[in-house]
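One chain comes next, on its own, written out as structure tokens in the form predicted alone.
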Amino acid sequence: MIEQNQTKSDKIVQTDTFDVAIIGAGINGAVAAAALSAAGQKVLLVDKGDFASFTSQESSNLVWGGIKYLQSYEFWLVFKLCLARNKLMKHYPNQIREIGFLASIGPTAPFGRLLGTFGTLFYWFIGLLGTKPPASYSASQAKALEPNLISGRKAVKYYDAELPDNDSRFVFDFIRLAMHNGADVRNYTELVDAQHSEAGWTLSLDGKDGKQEVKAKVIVNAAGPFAKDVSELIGSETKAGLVFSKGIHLILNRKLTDSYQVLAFWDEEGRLFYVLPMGDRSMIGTTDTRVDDPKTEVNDEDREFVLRQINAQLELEVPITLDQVVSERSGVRPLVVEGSDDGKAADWHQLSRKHVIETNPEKKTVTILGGKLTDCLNVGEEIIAEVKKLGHNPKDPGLWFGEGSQVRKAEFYGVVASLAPQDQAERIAEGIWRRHGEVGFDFLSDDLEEIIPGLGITENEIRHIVRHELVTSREDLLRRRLPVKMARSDKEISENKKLDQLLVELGLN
């Protein structure tokens, strides 16, 4: 990796020439960097914020085949997403975990038990039986299975997968792979100008280490909801456009189910609505609101809507109120509108999370529009193919993704069990192995205990992350490299004096 300047300066320094410069380090940019660097390309990846600090940190943490797209008859898309889900589950057995979705069929559901049973069976078959088989329950069976469901409502259960940590942590795994393959990755680095000539691109960057000028043969625009802005900057417009759907989630200070499962409902507008696991707590959402600006935040209307939906769908002894919310998430889904950039789609609620890749041979640019985390491996492989079309010759990357060997997993769990308090050992072992694999052996110690009770995170893991994972701020660490700020309130974090002292020691004030 190219050494960066130690102090920020206005002096422009030309550092190197790259085969491919990728703009945007969300899930699309991260997988593109991992795939291309594994294929032998000299890669630069930059993001004006932290890695996965925008759209890719605001998802529902789900890896799913898109069962709702069956209602709009997008069978080919569902098939592709299910295959992508199956591949991710196979190659990320710790970071991605199969989970059941118990769907309560109430008056807002678009179908009854019979059609729901058929739909989940079809979903299982179209996914080539890649998960556990679905099930159907009478009202009494559903209530026995999940006591908080409303009495008298039947249910069906199907299976997809979820991220036990968080979406941005998963994105960073691809960043880490790209770094391992020699990619130069830079967060808090903005593309401010781009000039194209027969020799390629000259890019002006402004980052935390000052201004730099680099050269690249190809640009990959992976700026997510800001892809149009980057397209305008580099003078490479796309045929397809984007519309934005705002979705918010609220994380509660309580668990709404004792079982490891997702509770699925349909809100008052007939859209899917979930109770999802978030560490040792529950996350509820989401909304689906058309917005023009990708920069969003949770407002009072959002909160009231989500709380109204969840209280209407569960029989709780203690209703959910705003004072039980410990954190909030708000982001946009960039939805592709092909052949138009004005976003005036009459049925925009029906737009799917498919992705479109457009290549400009004259300018040597590739733009990724739309997409979702589930489809990320396909994006990486398609980007390699597009770069080949531009006259480059990437080598076969082989198996460029995945967690790697699981041979020492049992040994690791055994070592942790011998070092950690009995009531913490399993959480600590699962968390460290999931996030670091065999590297976790390097930072085990005799005083192995949770620094944040209930989350399986230790002091030495935090030290390792700050040292090796390009952390600049507390937000980088606690929100994106670790899921602390999603499962704990700001007040709970501030009252953790041991954590605060550690972060001050590490220079994260």
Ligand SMILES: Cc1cc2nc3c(=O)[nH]c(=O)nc-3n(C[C@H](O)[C@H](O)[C@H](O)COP(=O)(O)OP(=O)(O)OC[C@H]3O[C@@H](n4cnc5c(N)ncnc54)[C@H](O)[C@@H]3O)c2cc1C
Contents of the next structure:
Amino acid sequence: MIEQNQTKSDKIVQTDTFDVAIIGAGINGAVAAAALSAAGQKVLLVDKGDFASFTSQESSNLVWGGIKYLQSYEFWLVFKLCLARNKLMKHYPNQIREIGFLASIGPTAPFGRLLGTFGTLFYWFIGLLGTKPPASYSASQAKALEPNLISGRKAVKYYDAELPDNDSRFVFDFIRLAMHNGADVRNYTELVDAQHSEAGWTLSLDGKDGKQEVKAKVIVNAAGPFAKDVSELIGSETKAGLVFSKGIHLILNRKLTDSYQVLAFWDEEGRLFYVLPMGDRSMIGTTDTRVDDPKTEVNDEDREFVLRQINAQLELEVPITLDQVVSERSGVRPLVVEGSDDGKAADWHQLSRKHVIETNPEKKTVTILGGKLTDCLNVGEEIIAEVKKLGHNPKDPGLWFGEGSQVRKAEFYGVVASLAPQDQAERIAEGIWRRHGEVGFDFLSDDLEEIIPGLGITENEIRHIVRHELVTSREDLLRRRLPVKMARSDKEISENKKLDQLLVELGLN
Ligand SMILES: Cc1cc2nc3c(=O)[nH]c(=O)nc-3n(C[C@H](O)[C@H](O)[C@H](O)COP(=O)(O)OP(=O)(O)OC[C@H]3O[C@@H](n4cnc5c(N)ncnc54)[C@H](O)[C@@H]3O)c2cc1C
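Condition change, the form predicted alone to the form predicted in complex with this ligand:
Full complex below, order starting with the chain above.
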């Protein structure tokens, strides 16, 4: 419903009315929007930046049960995360890929091969055998499997999953679903004020097209690390608090393993540390440092720490140096602390990664605090349940997530093989099908070739994304809708004249 409204400055603005206004379009806001819109609610989703432009673009891209939380005896959390992982793997057969973690047991590992073998078996069982079974290797077997591992170190292997296109692309999938269900989704739109009355909420938004007021019956606060600020703004404080753990990753100009697997180690603080795939390159990290400000950057200390860990854990002919780093990621994990705990008393690294949802029936607000990307489907379902408790009546959303039909996949690969150069066809078919499914048929053309060599991305795909995915800048396109800015340096991107011309033509200067 659209009403005409009179503002203080006597300017006429349009006021839209929504069942639910969701603040924040990281993974939690995006799943909430997809789930609630599938449940028949009229949904508004806003983010002050681009979709997934904060924490949800800085993760390790893993969909996992959290084997490391077994060390802090969080069996229930691990069980729930494993189930969440299994469900995601089932419904996203292309966007989520099972991957082996080869963990090299060096002097910093908290246990030896025997306990490691037992731990990975236990992890497999607690995950209801949802992945390939774990394995255990002698030092010579481990070296044969991965020549860059340090000789003489035994290893174990367990399985989880990863997001080959990056976390932010995965978030966009839920945004797209929400749009498809009729939700009004707006990036670069900030909630700046909120007033509650018996009639519901009046929200002031500051967006690309200026200021606007909207009305909503319920607010879902999914502002991630800013959830407490939004709680304050809307006058609906939560009992639980948040503290921030900074984590950084460095992406290298080379691959540290020829096999499709994650290499895992324990850093000098005894924390798990990884070499992860990033397109056709390797990403290393992460760190876990307490910070007070959610806005972070990679600093020299972080870089030095990460390089020191990796060089201590691999036997490389050429050690890793800073000049091999093509891009960096830095974000904060919003960690929930309950009651009077400010996180300082607890062992920092042992703080739980669980999420908490708090509902205020008087103000009709639902706030999500903390959590993992892996838990997103549960968050969507829990939000529907909370909105129901507030006296609203979302219908059963049915199957509100997933990639949809795979029936034409083989046909799609066949068509791409007939149109693209032989050495690129598989990458192109995989990339387009993974990101767009059957819609990919709409933008195939005779001159199908990679515009960024090695990444399976074509000119037509870029045109399609710019036209349909609310892209306003090169950063939106290359960093979040596509995994280009992570796998390629700024220099490599700016030297790609064909790409540059295309982006200029599309108005992305
Ligand atoms: C280093 C690191 C590694 C991680 N690795 C993994 C992993 O491998 N697997 C995993 O499952 N999880 C991982 N996580 C956790 C996961 O990334 C986070 O739990 C998740 O991204 C948080 O999503 P969110 O939606 O809560 O927050 P965010 O993604 O931060 O979204 C909140 C949004 O709210 C917006 N916002 C704030 N205030 C306003 C306002 N007033 N108006 C409008 N919009 C507003 C912000 O712009 C932001 O986009 C990792 C986290 C980090 C930091």
